[in-house]
Amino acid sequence: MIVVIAGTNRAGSNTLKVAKLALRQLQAVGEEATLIDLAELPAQLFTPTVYGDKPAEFEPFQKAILEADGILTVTPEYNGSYPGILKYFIDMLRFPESLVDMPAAFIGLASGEWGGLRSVEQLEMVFHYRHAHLFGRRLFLKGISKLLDDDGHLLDPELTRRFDELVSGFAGFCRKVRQG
């Protein structure tokens, strides 16, 4: 299975519309796969508490990401970075089992020219240091408001043509992967 993760939990985000985009594409190349949408962590993980002992709410969460064949986090560009959210998801998952060798891509999204491209590279640098496998091909949405139609869908062809065949080559990847 391969867990698809949408990076932010900002409400209607086009971040949530990119991730289904890619867990519909993954299911369509034959993959199981399931989405974490960030907006759905349960409110009592945001108390001190919980970096000692996590609430029972958080444990689909984190058992989806441990028995993930592959992580796929799609991640908007907020402030030059990646938003809070998505880290503080990352600092939750038990260290250093969630991430060990789990085969991991990023697509990028923003509404400015880069597309994305220093939260991606942020992310891998927070994925290469819990030793994650990091796939060597990325996909960076530059003006995001402009790339998608009502449905979620992308409006250009060669764009969707790059899309597909990044989300297509990372389940082969994960398949590789994990067979050793």
Ligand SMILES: Cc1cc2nc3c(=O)[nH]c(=O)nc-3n(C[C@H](O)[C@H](O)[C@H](O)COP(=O)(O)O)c2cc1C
Second form
Amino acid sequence: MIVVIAGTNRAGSNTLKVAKLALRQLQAVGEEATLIDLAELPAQLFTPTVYGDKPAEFEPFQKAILEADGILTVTPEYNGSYPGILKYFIDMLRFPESLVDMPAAFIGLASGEWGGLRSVEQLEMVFHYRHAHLFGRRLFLKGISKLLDDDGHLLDPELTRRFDELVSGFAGFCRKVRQG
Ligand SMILES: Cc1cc2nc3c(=O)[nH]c(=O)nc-3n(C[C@H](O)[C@H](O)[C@H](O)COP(=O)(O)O)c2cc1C
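Form predicted on its own done; form predicted in complex with the named molecule now:
The complete assembly is shown below, putting the previous chain first.
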């Protein structure tokens, strides 16, 4: 099972649309996949005591990560980085087992010219620190508001090809890691 994380909780986010595209592409190549939408994190998670005791409502999120064969994170760029909610989610995961040896790939997106490059590179540092296996290829979607149609599909065929290649390539990478 590959987990796709939509890396923001902003209502109506483009990140969620792109994460859903990735989910569909994984399923199209025969991979079991599920989506973690950070907008669905339980309200009980946002209290100072959770660093010790996690609310039961967080367990399905934690379980999905622990059982994942790979994590594909779709991240927007917020203030030159990835969203705080995404770091908070990572900080809430059980340590150290949640990310150790986990295949991990990233897709960045932004309204700006750099397409989430900064977010992805900063996230890669965190996942690398947590001993994940980073997939070598990444994709950056710049000027995101002009790239999607009303149904959340990428308009450009070449970008679609590169997107599908990245996602399918990551599925293959996860299979190889799984087989050892
Ligand atoms: C709090 C916040 C900060 C942002 N900072 C940046 C930024 O530093 N660079 C950029 O290109 N776009 C920035 N944006 C615009 C996002 O790239 C834009 O919202 C895009 O659609 C992707 O994020 P979304 O999933 O929220 O839609 C920012 C948006 C928000 C809400």
